[in-house]
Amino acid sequence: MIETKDLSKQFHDFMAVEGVDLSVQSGQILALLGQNGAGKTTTVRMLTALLQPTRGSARVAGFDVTKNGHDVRASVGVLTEHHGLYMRMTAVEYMDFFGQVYGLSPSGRKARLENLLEYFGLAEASKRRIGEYSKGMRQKLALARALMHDPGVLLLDEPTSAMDPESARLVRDEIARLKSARRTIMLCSHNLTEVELLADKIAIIYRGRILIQGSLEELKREVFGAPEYVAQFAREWNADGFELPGGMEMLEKTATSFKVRVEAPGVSNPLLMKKLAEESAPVLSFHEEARTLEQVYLKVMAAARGKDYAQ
């Protein structure tokens, strides 16, 4: 559904994006992510064929960029970082005027702009100026509006940014909602936990250029190695002359612990329970020591500006 290759854009002498090769398919949320000025949004108005590449090629749900720009923007929702919302029309006629762009019928325009207003708590709200709305009201609108003419592709820039928690919550659960009816989202994010709530994918970018991308899991091990884990112990146990399994190696220990790193989870770590069991070792917990994807991502910057990242 989202298919680049070598995608760059140049303004002058600046390269903003360079050599961004993406794949996305159905059903799946890829998260971008990098700092203010790290090439995202360009990205995404290159894949809205509102910006034409310099280099490289896109292709949104199955229309090329460059060729096919009408097609591609009948078929994408976005949500930018600067809404453009008309402060001075209600939420009604907002809804409808954008329904009447996307070629909705009058009775199709006003049963979908019913919905998703309901939907998103607005109703009540629907026949007050957009002006008179908070900053939170004004983004559920605004995702509102991207939804629309029913998108199968999401380009989403901050999608929760100045909600409440419980408005925000709401946001994520239709995001995942949207992606289990086949949607495929990118979604542009500085709030990490967010991301790894929803994303299937991420990529990473610093001064135009993709650093690594992949799942989490993908991202964790291709990062920090192989996973680790502690076994802690109810009391003292003497681990000395333990013998792990195979794939295991011990990297400290303990009167009450010891921390190892597993190469194959799945077929190492019940050898270990169970040898542990046979010594009758008092095993309290066993557990991953957790790798989130913020020292994912602050490992990756630190290492692209040549510093050390103190995990």
Given for the second form:
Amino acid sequence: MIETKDLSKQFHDFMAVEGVDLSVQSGQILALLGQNGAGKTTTVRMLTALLQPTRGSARVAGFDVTKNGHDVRASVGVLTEHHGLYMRMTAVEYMDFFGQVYGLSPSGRKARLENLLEYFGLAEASKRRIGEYSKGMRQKLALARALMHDPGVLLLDEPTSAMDPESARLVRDEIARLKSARRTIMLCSHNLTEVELLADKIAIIYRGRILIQGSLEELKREVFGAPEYVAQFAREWNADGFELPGGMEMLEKTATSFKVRVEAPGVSNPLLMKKLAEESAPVLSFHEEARTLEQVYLKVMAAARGKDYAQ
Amino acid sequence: MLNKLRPVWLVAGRELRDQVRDWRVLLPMMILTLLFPFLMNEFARETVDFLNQYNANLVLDRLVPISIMIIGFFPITVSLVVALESFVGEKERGTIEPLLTAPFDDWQLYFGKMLVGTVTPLTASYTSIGLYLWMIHRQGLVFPDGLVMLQLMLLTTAHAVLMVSAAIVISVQSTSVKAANLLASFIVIPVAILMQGEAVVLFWGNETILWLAIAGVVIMSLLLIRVGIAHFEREYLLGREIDTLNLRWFLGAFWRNFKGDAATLGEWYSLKVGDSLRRVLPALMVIVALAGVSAWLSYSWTMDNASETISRASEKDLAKIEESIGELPDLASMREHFSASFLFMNNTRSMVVIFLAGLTSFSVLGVMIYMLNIALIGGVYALLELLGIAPLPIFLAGILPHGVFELPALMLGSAVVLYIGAVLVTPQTGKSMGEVMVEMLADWAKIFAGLVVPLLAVAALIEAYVTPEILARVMGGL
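Go ahead and give the structure of the form predicted in complex with the partner chain, now that the form predicted alone is out.
Below is the whole assembly, all chains and molecules, this chain first.
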């Protein structure tokens, strides 16, 4: 698991990260979103005990990052922004080197690297120098390295950024598998669709501060309010006298549709359906108004910038 | 313990494999290693032949030990690139972060890099020397004797370790490979100068001094390794600083450390100078203790050796000494020869020399100069005793009046130098080496300007105007 309290980092007079509180449990994926330079990499580097926090604390895999740096580093797998591959080595040599670094036995190393290279489609190229690899292959190898010692905590910076759709899907599947294997995963990404698919929790960081965090549903509710549903009718239907169940608010009404805000969809929506059926309303469809993570992100960022400008 | 060393071999092994696959590193190293012994041999032979035409009678055998030393040195300078780019090269290629996030301790990473940085130049160096020895054998020249050969090999190894230690420090602290390579001259030039001195010693054939030189180089290497580890910060290896001379930052940081919030001279003394003095206090205690040790050692050495030397001296030598003494100014005319400004400038210059010598040697040379100064007092005291003159009245009259100010100034100035050396070899968490250096410079400047210079000024005035009077009266009465 990952726990941070008031985690802050100052470089000279620049506050790179300030007061970050995060909690990621085993089997959870937290996505950390933000612009370039917002403080994502600095946060990850503090969590890998590479940077000493100026203030606050962080525990990763049960170890304090300031006191047990060595144990933290042994427990995490990191996919860094720069993949850090040794171009004159082959993939096998590279993986074997890191296997040795993490103290794996020779047979364990062999089996593990063969599995990973096979899974990521690098087995055929495993004897070629890394310098000859394509960008996507390099990224897959870097990810394989991060997984080599089967770490309990994974910190992944843009895991699919340079990959073709097929490889990206492969990586997403692996991340999902790791999640179900109770790994703690922190993901830094600009790919919001991917985050929507994978993340249990999302935190948006801006100028070193966490602006908002929670599940996607929580974020949507916090940014846009309660979810909105649209009822579409097959023909004109007069909803003027129609009384909505409690916890619903009419937002828009046309001859063939209406839009409502629902505080508790689980409770109110079945009641609404029942009432519409009783009134013999010609319901064609009833669906939630789409609100993507991208919308949430853009709105949060716009609000943050507005605040900045105001200040 | 072996388990702790395993990561060191791992880092070194990987790096070594990388080096032998890079022809840009290998080729120049091989060319120099294999070609230089032939060139050196040919050059030495031509030189000897040329000089012998003019009855210089220089024997080629005499040049062999020096040639071995030079042949051992050159491959090190080329292979130094391995050590120079050990950390900064990885930083530039973006491979440093996975390495830093791996479960290595700082010292394991450091020694891993250092091991490969040392092994590469030493392999080249030993190969070159081996090749040259083979050529000597073929020419039927006399090999240096076993002890000299051992000294030469140790000296070559010590040079390699010294240069690599310095190169690794540079590599950790540099922000680019280019910067590291440019800074390499600060390693090669001093070692080349050092080697000139060692060459003289080799010609002279003084084994004891050569052993001392080896010991000195080893001590410097150990200090450099200590500095490197003390200032090894993962954070700075990941930094995005660029190689721009930031004079504004330097001056700003220096001024903040030098003046701080002090508004008046009194405040400056109590706040800033006081602060520095408190930091320097342990070093000052060591310096005071060293004064006692040096004075006592030189006193007893002089007492043990000088009388014998004087008794062995020929009449001609003694006459020469008397003549020299006669040339000394008498006390009455001392003021003309040693004006206050001359004394002040001379002592101030000495303090600056102690500082500069200390700064370039982690305080070792600075403290040695200080000890030499104090040793002079002990030696002169003993000499006076041997000449049958009661030394105490002369010392009380000739040294004490200005010494009360001059000796504390000397001790304070030397204590700061010792303090700087100690700080440099001590880990300073959260501070870059640049920040540490600026703080050290400010500490030295505060104590120098606030205490040493005023004390030396008072001492110079007393030495020029008061001491000669007192000494003349005391000596007149003796």
